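First comes one chain, alone, set out as structure tokens in the form predicted on its own.
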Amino acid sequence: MAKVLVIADIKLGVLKSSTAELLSKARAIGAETAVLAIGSDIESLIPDLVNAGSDTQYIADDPGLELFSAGPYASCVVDAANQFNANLIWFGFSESGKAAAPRVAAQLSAACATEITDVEIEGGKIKVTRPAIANKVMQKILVNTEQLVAVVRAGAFEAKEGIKGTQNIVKLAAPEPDLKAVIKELVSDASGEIDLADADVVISVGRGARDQAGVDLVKELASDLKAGFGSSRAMVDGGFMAHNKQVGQTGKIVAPTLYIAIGISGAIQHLAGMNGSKVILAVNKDPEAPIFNVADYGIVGDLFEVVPILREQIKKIKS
């Protein structure tokens, strides 16, 4: 039988919905699961990890991992992957896991895939699906080692209803600290808005918003939805966005239950970070635009006539 040991993605204290999205792929494949959770103070997560479908809760709180750092996190999944005998070693779409799996997997001499969005068990070995060449491709990997340690895609995975793990609490010793490395402090975004990773709802704005009050337009409807705010690279470039509002191939990846996409004609590079996403509204002028063959619905019309329509109707909704 697999065994799937599932890194749990924790942000300000909050279990993030990524880790029961990976336990219950695990059960689905009939693996047994197990969950690691890192940082300080956080035994109160224990029943929200029982809940999110494991079987065995890894826990590794010390005060010397209340911020990442790549290296004593590292050390606590190889750890936990010792002990628990995984073969496959999970974690969710985030800067940490991105810096920290091919640690991991080097430290275990195992394979590392990142962006995977499918695995299957054939007569005992490993076989990935990753997009490839800015999603033009899906690759099918098989492993050839017994090992295998993925940064798994956002979205890729549903976590199902009711499933429930058993408690079953192995605490692990604090890891020696990175001598080479001293994280001082993390600074994060001062904006207050919504970080795209985390958003139900993307609202991203285009080319097509021409200058800053185009922009400001498209701001306003984000605010009226309590959406996240994202940009195309053009948007980026000409400075009227934030690189960290950047969604693409080069920025963040979503995969929110909807995204909005705002005079944005769909280059490849754009739907490569955005194509995850549940249902998608397009809205641009150009009835020819790349973005309306990925679309669930589409809006023909120029954003500064269609946006004021719908910020109007979404005011009536919500009175």
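Each form is matched to the other, and the largest set of C-alpha atoms that superpose within 1.5 Å is called the rigid core. Positions refer to the first chain, counted from 1. For clarity, every value in this text was computed on a predicted model and none was experimentally measured. What changes on going to the form predicted in complex with its partner chain:
- L217: CA moves 2 Å or more between these two forms after rigid-core fitting.
- After superposition on the rigid core, displacement of the C-alpha of L303 between these two forms amounts to 2 Å or more.
- Relative to the superposed core, G266 shifts its CA atom by 2 Å or more between these two forms.
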Given for the second form:
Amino acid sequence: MAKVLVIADIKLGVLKSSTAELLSKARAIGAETAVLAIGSDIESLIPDLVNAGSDTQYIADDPGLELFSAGPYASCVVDAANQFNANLIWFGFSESGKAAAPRVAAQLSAACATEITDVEIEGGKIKVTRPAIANKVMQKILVNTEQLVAVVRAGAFEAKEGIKGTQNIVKLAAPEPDLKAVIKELVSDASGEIDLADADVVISVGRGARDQAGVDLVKELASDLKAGFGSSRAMVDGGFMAHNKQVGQTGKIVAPTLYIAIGISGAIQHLAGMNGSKVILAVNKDPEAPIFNVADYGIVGDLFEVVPILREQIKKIKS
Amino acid sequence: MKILATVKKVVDVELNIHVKDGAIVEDGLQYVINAWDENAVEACIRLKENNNAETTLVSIGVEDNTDIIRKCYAMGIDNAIHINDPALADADSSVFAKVLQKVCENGNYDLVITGKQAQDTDSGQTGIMLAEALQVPCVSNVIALEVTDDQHVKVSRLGDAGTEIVELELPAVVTVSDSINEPRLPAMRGIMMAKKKKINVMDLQALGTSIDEIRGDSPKSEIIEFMKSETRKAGQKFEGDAAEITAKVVDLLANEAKVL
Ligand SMILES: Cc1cc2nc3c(=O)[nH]c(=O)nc-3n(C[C@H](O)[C@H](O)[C@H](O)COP(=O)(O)OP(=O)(O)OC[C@H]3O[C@@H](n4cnc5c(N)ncnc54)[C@H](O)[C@@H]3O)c2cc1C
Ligand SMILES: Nc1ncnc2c1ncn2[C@@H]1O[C@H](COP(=O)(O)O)[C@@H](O)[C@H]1O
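What would the structure be for the form predicted in complex with its partner chain, given that what you showed me was the form predicted on its own?
Up next: the whole complex, starting with the chain shown before.
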């Protein structure tokens, strides 16, 4: 039987939805499941880890693990993978997962695949599907090793309601700190704003908004909808939006229920970050803008005129 | 200080890419320097300008890489190595990492700068696996880099909870995001000089290794099929009176898509 170890995605002390999604998929392929939680002061997350659908919980809880450091993080994963005898080791889509997965694979001499969207096990052989070339193609990959370390693309798997695991806690020893890569500081972006990665609605602003006034206008729509507020690279380069707000290949990959692109042309690097969204609305004054090729609904118009009307109409319909 | 930038030649992602019978249709494809590797090259050249570093680039590939190497020369890179061996035709990140390991062992670089990801694989593994192979520290997704002293660099990395500032002991590997810099356009003088510069082309044997040593007898994984990606279809697009079409779309979002 396949054994899947899911690395819990924990952000600011909260267990993210990807953990339950990955565990649901593991159960769907008939695998035995374990979860590994890494951090400091995370005991209180144990009930959530069980509820997410894991049957064993490896816990690496140590003050030295408060700030992310790829070396110690990967050591914890290798430790848990060895103890559980995992043949599939899955990270949810996160910067920590992307940094740790290749290390873990190298240490285990396992195959490694990032951004997978599907997994099959056929006659004991693992096959995975993933996008490549900026999402222009999909690849099917045959794994020749017994173990696969993978990062799962945001939104690829769905969490099934009502699956509960059983509690079976295994505490891991604290890993050695990485003395050659010392984290000096974390400039936190815990701004109290809604996290793009798990917002139900994401609104992104592009170069069409021109300046701060334009950005603020779109931001008001985002607050009305309690939406995550993101951006194309153009507005990050322009200094109007923070790096961590960028949606796309270099930025965040999001898959919300509703994605609203305002004043964004739809360059492939941007599309690669949001085309897994359930419904896409685009507002752009150019009827030929490529964003309309992926948008379910398109409004051709000047955002400075359309956004205030959008706010008004949405308020009306919500009341 | 000796610095190595890794540069891959990749398919131009701006062009249409077609898939037929499980393979990519080669016809009409064009190849360019991987965008993130241009950032790696730029980062190297800035270290040359500000810290007197000696810069080398390495590109591994079975195609003619002269054009992209000349471009990097024109930007200001000092030396270039091209590893060209037919045995590497289907290589993946783990194999490239092992080849790079050999290059690094021969060259004794203080710092290796790779792109965060190759645009053809979108895999983001090579630099990190190289660091593992060399047993040196590594930070990925770097958006700022500064030399602090002979033995250390300070980098900023975009992480999940914010920007992580990390001090790395050299030798080290970093993988860079496009946020780190704006690659320069080569000046005319650079382009002229680049034409005269030599490229050190080597196969695996000249590098002191073999495919068996690099990869073992079978690859860890192999691509068995390419498929079309599930492209979204263009939906309903409305033009005309802003108030009217916006009201219409809000109604559709609420009552047809049921997402409001
Ligand atoms: C390696 C690499 C990685 C990249 N990664 C990313 C990434 O992660 N995310 C990302 O977004 N980009 C990324 N890019 C950049 C990407 O290629 C585009 O340059 C960028 O997405 C463009 O941003 P934009 O759509 O806001 O700007 P533009 O392309 O300039 O588009 C602006 C749009 O606004 C419209 N507009 C103008 N005025 C108005 C108005 N008044 N009302 C309505 N519409 C208006 C215009 O018609 C146009 O379509 C990357 C590029 C590279 C090479
Ligand atoms: N064949 C290659 N030649 C030189 N550098 C490479 C090669 N393959 C990968 N790299 C480097 O490793 C980075 C990540 O590649 P990948 O793991 O394929 O996403 C790229 O941005 C390059 O800097």
